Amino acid sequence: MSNPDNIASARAHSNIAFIKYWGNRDHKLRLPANSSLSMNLADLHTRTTVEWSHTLRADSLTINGAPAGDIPLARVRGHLEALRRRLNTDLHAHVESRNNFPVGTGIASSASAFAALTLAAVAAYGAKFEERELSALARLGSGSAARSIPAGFVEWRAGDNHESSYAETFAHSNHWDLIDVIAIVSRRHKRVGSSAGHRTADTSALQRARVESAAGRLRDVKTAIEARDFERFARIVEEDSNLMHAVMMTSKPPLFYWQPLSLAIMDSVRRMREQETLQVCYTLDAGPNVHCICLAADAPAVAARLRAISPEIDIMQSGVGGGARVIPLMGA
């Protein structure tokens, strides 16, 4: 170890993923059914600290500030398994772990945490790793981790092994100004969580097709990023949604994240663009709460519409974030 202080903090960004991530081909290794791509959130991260031990005799975990669950301390303990075994060590380590949005409502908390978690055990331990090899180990904790790791506009590729399974930025940050501007329905923890639902992806009818047209969907939205084409960019983006939400709908047992003023959200948010023309399409993760996508000159007016479907709405913002980093320690 060639840390002397056995202690590092990150701190990682949540995504939401224009070509979504569901379903694997290797539920051990995290290997995804299709390559996906996404975009960073600045204003939505996980901070986390984790210090190596050489007197612990287990795992630790807090989450903001609160002892972690049975279920979130396995996960984390299980992360730090694949990590000891890739730093040759095996001592265990305290984990804090901080969130600013809510976690387990489909806003990706999974993504920045296990992000945030590689890069700063990674750190404490005094290794030194390249982003292709934090991306494909972060990706071991939380799939989508994989893409909060690199900066900006993430593809993440699906590869056919642990090590050519990797995102990697495929346009900056400031290429274009968008911004997410999320209705949050609900911040009640999913009953179904996204690790559980790729599990019986396999078992929809539908999944074999969305995986097979995914190739052509994300080189479309490349195309789309890249000309900062949004007519083509919204039809893409809405499309893979409802894609994945189908075959969602359609496993078994069925997962139904939607809720009624999901689907207000969204249907709102296609007059928006057809009939006000503001530049904004809508894509959801696995929850209720929608992520309107938009230019940045539109980003007021789509909140100001959103809050007048229902006060039960609330509105969260984010332009477009850089990549997982080590900052100060908490409390420093």
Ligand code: PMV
The other form holds:
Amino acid sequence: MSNPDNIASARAHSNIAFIKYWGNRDHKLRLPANSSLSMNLADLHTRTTVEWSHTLRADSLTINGAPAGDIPLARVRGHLEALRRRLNTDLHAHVESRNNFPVGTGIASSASAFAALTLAAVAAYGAKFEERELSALARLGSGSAARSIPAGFVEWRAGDNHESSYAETFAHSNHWDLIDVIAIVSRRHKRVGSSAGHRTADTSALQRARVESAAGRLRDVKTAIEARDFERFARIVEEDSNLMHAVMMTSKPPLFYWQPLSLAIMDSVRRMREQETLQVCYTLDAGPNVHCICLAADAPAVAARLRAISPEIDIMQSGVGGGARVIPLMGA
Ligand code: PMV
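Next up, the form predicted in complex with this ligand, please; the one we just looked at was the form predicted alone.
Time for the whole complex; same chain goes first.
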């Protein structure tokens, strides 16, 4: 170990995918069925401290100040196991993780959590890995975490083995002033999480068509982002989200993440764009909350329209965020 203190903190942002990752070629390595593209969310992040210990007999984990339950603990231990193999150590770690977004918002924390955990664990050990290796390692904890290592607009190339499946910055955070206005529809935990969902993707007759056409959408969305062409961007982002949810709904067993309120919001977003010329489009992950991606100038109007749909909707907002980084040690 080349860090005498054995301890480091790191911060990573959550991300929202414009071209979705759904289904794996290799579940263990989390090699995805298709390449994907996302933007980091500046205002949603996880901060994690890892301390490698010469005395601990097992890894321990606290999340937002409380001891973690068995399921998150098992998943973090599994990831630390992979990191131990790479760092060539048998030390155990104490991990403290804090999200700045409230738990139970239905906003996934696995991307920011596994990106922050990976970087903090490597830094605490005193190792220095290239960004692409950190991204590939983060992927082993949660696929989308690969995209929370680099900054800004990020592309994760599917690759065909561990080393070649990593994410890279496609455009920097200041390239395009987009805001994700998130309509929180439900705060309940999802019944079927994404790890289980990836395993059933291939049972849908539509998955193959989605995967085969994903490269074309990825190319088109990159062109739209490069040119800051919102109309083109909106068309592709909505189509890609609809395709992923069509696969989910036709898997065996079917997964329905949308709720009636999600559909009402999607409809309203389309009307904002078509009738009010607001530059906004929607995308949904493995849950009912609707991410309304819009130009910064339109964000206040979009948030106001969303609030008017129903008092049940809570709103969170974020612009484009940077990459994962080591930060000064967090207080206990
Ligand atoms: O990283 P995971 O296993 O939580 O999968 C994320 C899947 C989606 O959020 C639905 C899509 C994506 O590309 O982020």
